[in-house]
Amino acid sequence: MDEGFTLVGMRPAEPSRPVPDRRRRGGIPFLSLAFLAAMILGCLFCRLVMPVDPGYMDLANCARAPGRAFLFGTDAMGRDIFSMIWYGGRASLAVGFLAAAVSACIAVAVGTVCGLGPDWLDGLVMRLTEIFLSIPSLLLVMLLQAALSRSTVAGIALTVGLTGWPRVAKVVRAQVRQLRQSGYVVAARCMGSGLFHLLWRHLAPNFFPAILFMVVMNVRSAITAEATLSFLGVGLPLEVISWGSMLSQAEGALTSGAWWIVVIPGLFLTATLLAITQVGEWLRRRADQGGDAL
């Protein structure tokens, strides 16, 4: 054999690099959870952090810029914005959580009845749900708000909650239709279990993780709806302090150059909505991973 050539074997394969799992990208949103926890605790115990009464009108210090005396400034009526942030956050978060609870209860009831009921009832309720979904949610909220005429925290929460259930109900219905043929569900029904017992012991523990992120996102939607209604003048009145009612002063604040009246509540509202969105996305990823594992 010619000495210019060298017999070689197979080239050793390069060590393979592990392929990153895109589903696991992004861990627990500690920053968002910490921010939400701080906001909730601050709003619950707002009397401990408020320097003055948020409803007190200090007419000698109207539209005062942020400074040492007033950390976030004052609004056009002389109310301390720092105190209003915490007191108003309590109302906005209450609307969000109450509306999400109302919509979740309605969605679970409707979805369970459709999933376990006969086909004609399922088809009828689902067609009505699709008609309900075709109406713009904000327009429907304004219509119900005008019909109920209850400009209170509970009234707006009820109004928003009555419009936020259809999408969650469709998911619950799909999950129940998959679970109703399971052996433990069939056995429970044969033993005479009632609808509530069947829902509480067998169905809800299985479909609740699938709708948890939707319930969290409904909190965000309810807070946004309250702020939008108050900004449009059909939500909470100005004397009921919330982030939405604070933003309703936007026109007068911007024309007078008092930017802090709108920017500071807007930043708190935006940060809270972003934190809720990240928590909801994290819950959705966890639900997807659990479904893939099954």
The other form holds:
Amino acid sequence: MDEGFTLVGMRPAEPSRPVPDRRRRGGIPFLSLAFLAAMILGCLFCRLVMPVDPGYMDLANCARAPGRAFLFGTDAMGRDIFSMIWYGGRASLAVGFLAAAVSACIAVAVGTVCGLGPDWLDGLVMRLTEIFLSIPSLLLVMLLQAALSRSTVAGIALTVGLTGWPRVAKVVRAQVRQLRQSGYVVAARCMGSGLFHLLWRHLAPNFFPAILFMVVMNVRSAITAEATLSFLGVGLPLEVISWGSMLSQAEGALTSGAWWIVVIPGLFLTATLLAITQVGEWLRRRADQGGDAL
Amino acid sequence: MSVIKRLLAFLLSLLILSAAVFWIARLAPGDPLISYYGERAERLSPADRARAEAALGLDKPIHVQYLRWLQNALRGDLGISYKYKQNVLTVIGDRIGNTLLLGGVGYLLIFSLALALGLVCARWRDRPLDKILCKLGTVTACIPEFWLSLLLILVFSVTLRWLPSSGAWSLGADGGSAADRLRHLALPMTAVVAGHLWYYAYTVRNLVTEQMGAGYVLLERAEGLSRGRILLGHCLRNVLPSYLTIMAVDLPHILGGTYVVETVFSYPGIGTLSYESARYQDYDLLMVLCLLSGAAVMVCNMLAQAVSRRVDPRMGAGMDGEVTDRG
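Please could you give me the other form, the form predicted together with its partner chain, since above is the form predicted on its own?
Now the full complex is given, and it begins with the chain already shown.
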């Protein structure tokens, strides 16, 4: 027989090469990062940006529409909205970051204790967490807020932070439970490493990427919570300027048709939340990839 | 046996919850007498004040008050609302229908719309339609609910004057006709649905996308089934259990999401009531409202576990509480 025959219609298969999946990697969200950086810098150095003192009530110019004199208009008390945006952003962003930090600390502590501790402790804490979570978060924040009775930026951040940790704690706990049997943790324990050493050197690097995304999302929900609370009149009072307290004048503004008092702070708020979300999603994609490579 | 155990755990949880709420609520510095007597409370003489506090049982230490509340509650007497001077259950009963209407219909809308939207996104994944929907969805998910409500009022009530901005029915027409109620529901409903929709649509999209990489999809494609048929006939069926679980767990979350919206629209429901009772120290009312929502959350959690165990027996007893981690 002739060995050189070929099957009709069959092509030699080419060795396939893994195609890099560009979809999953996704680009760095430059626009969001740039916007966030601009907001943070603008708020930090608000003295350089603001044309007038944000607390100054120019009673001759109450509720002026946006124009040349007042870029974003003035509110019902004659305060310049453009200045208030930057000044109030400080309070809003500070609440966001502080609350996220508070909840991250609680979450790591609770999650580690649950993950490393005996089963009964784990069960007990998880059950209590569940009960804690069953109060609607808005109500819980209002109750805590009333109990701590502090209408300052730090007070709000503390209360919001106190309600934001359970989800993160669950992830930390699950990770720690997985890790505590692994060789290097057992080895470290055998060599007598303390709890903090263990946490810092061996456990945290593992769960950090997983919770980083959630912590960033907590910044977002904390900013939303502050705005909602202040809007409802139980958060920061009107004279402490934040994006939320600016919006608490909304009801009066709606009836008088002063749309800029409602729309402009909300736009900045939403844009900031959007940018934070994009950064968070990007962090999650990176964390997922890290998981794949292992 | 496990049913009894679950029931006991449930009751114990409620007990702890009631104690916690009782304690936190009374730590708050406000004056409950204001909610009872209104402005007059500030003009009460010290003697009158002491008498009023004694009448309401507010002069005793907290744990004594709590034990007395518990005793009465077990006998079915949950106390009166300081503000409305009515039995707590009557006050709640008058309003819970409104919340169930807003939250319940909103929940069903979110459930079905998210499913449809997620499937559409998954079917045309990474095509322009999906990309546009994803971008749009991410933006809507970021808008705080109260601001969305304000915008809706600004556009549809203030500027266009199409829809009313507050209440559940027009003044005077108590109870109102169906059309009237619908007109009042339109804006709050939009705010509730728009606030939650994308989160669940995105969940469906991701669940379905995960399925589309499975072997059976490839096989069916090879057999010549259309994409739509595979998606609706096979992927959907595999996705539905997880989706149902997530939606069951989140039922109270969505109901709670109506709280803010209700307050903005001054819609006479549980949300507005909770906000008022927490703000003005209407203790007995607040207790019952918290217990109610707490019970709803716990029941839904148990329901979700039961559903997932029934659908997928691999979700054994050891997985308790893990179902919530999916979101």
